[in-house]
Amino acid sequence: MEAMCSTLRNCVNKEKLCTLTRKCIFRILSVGPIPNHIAFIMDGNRRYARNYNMNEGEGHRSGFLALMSMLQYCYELGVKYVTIYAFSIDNFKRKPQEVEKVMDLMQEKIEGLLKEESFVKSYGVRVYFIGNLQLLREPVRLAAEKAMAATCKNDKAVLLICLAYTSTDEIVHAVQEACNERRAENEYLNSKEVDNDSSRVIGEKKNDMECAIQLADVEKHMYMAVAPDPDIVVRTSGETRLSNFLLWQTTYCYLYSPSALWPEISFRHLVWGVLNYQRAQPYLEKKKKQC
């Protein structure tokens, strides 16, 4: 019994030391610009499982544990927005058994977000699910909608979970919505016009101008319109492809590709990524101002 108590005390002391060390490092990092928005492409769960002779489902579970740690670090650092690429539309093409396991895990973890002891409660996180949610099976979609409704009043931090998402689908969706909105506006204006020859000519010219879709019209209908563009995109496993993720939003974004597989990502990777961003930030800001 005494040995068990001693072990527990050591664990508590170690955790306190780790927390204190993180706070010291974060204070040093805060001398430079802290990213407002970090996006993660969580690559390498399946390779991690193969490397350690685990089944694919266990690889995704290990990846979820890594995600919880990374979210904690980001919010402690002062990053307000975190986006994760959880499941691509293209991932539906994988083996049915794997997709089923991932969807089961998604539902389990989404429902876990609403528990009192979850990080959502601890950090006051508002959760958004980003993507074509109609592609999800109904229990997962309903769980996502419930989580968004339950956290809608939280305002300290934001977590955006890209689920059934690709950037090309997002862009097509935004253009379609912008066209539908403009068409509805024009139909309303036409219904108000006086039916005479002169007003018809004026009305036709007005419609020609108003039918043109502007950049702002498209951007406001993006799934990601609820958040500013990311400052950093982190893709693990050493890959440098965006894989159809936030193509519209990453023009002036710093890309960081640590060689670690996603379940292996750690505190030091986040620190190194932020340091590299701080070095590149003046150049990125200059490029933004030139446009």
The other form holds:
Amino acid sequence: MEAMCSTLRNCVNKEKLCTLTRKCIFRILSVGPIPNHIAFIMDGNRRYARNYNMNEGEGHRSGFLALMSMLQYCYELGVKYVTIYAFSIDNFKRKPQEVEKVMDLMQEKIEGLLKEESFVKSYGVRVYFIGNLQLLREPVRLAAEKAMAATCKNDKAVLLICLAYTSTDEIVHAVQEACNERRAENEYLNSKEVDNDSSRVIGEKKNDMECAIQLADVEKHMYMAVAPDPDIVVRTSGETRLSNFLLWQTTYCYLYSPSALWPEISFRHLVWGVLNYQRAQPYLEKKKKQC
Amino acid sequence: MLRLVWLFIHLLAKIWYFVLTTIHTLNSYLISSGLLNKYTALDLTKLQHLAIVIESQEAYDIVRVIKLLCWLSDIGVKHICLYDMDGVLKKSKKIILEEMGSRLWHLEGDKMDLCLDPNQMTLEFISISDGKEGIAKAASFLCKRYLDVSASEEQDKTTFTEENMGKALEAVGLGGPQPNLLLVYGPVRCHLGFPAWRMRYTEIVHMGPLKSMKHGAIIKAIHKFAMVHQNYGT
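Having seen the form predicted on its own, the form predicted in complex with its partner chain:
Then the entire complex follows, led off by the chain already shown.
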């Protein structure tokens, strides 16, 4: 019994020491610019499972634990927005059993977000689900919608979960919305003109002119318009592509690709990423201002 | 005190990158000299299109840009897309094309044939206006067609697809292939607004500033690219 108690005490002390060290390092890092928004491509869960002879589901579960620590570190550091690429539209092409397992895990974890002890409560996190949610099966979609509604009053931090998302789909969606908006506006104007007994020809000419869509019209309909553009995109596994993730929003973004697989990502990777961001930040800021 | 520690950590990072750059430079020279066997035969089958992003301030250095293009031509790259944010390269297009020709004129016979044959290498020049602004143009094009169709056929709602968008971009003259590999010449690993529509699964490799470009580094990047396995989300 006594041995158990002392082990427990050691563990608690060790954890306290870790927290303290982490806080010290974050204080030092905070002397420089801290990213406002970090996005993660959580790559390598399946490779991790294969490396450790686990089944694929276990790889994703380890990945979830890594995500929880990463979110905690980010919010402790003062990063307000965190985006994660949880499931791409292209991922639906995977084996049906695998997709189903990931969806089950997703549903379980989304529902878990709303529990009392969840980090969402303790850090006051507002959750957004980003992507074409219509592609999700109903229970997952409903869980996502419920989580968004339940956290809509939180304002300390924001977590954006990209589900059934690809950047090109987001662009097409935004263009579609911009066109729909233009159509509605035109219809309204035309009906007004008819009311005013104006000639139909003028209405048609106007219609032609009012097809022009400005960049701002498209941008405001992007799913990601709820957050500022990311400052860092982290892609694990040492892969160097964005895989159709936030292509539109990463013009001035530092792309960081640590070689660790996602479940292996740790505090030191985040610190190194932020240090590199701080080295790059003056240049990126200058570029932003020039535009 | 905190600031001092912070500065010290950044100094360490600077030293680390200095050492790393030195190692990379040595490695590049070894690769260029042909001493490392594994880099002697490059597999270019996967590399159909290569994109190069250059920081606009550095893009004024036309001599280096031409040198880089000649290296790539010698390596055997067929299609290159040159990008810089401000369109410096676009403005220098004429000079680049002319200079490349005249430079090759002075090279030895076998190399001269490589670049003078128009089938050997195609060059494309783009800037930031071909990215997001291009999407807005394609959106206007799609919208016009959509409004015309819905006016004539009383159709309720048309759903756009990625294919429609791709075709619309082509119709407004802003289509183009997806580069397989994108080399970034600039201080930071960042694509600086390269057209989103053309970057889905593109491998992005940071090559450092243009002024310290190395032939061996390009060979290494292309060699590494040939080894990458992509499963496109599946």
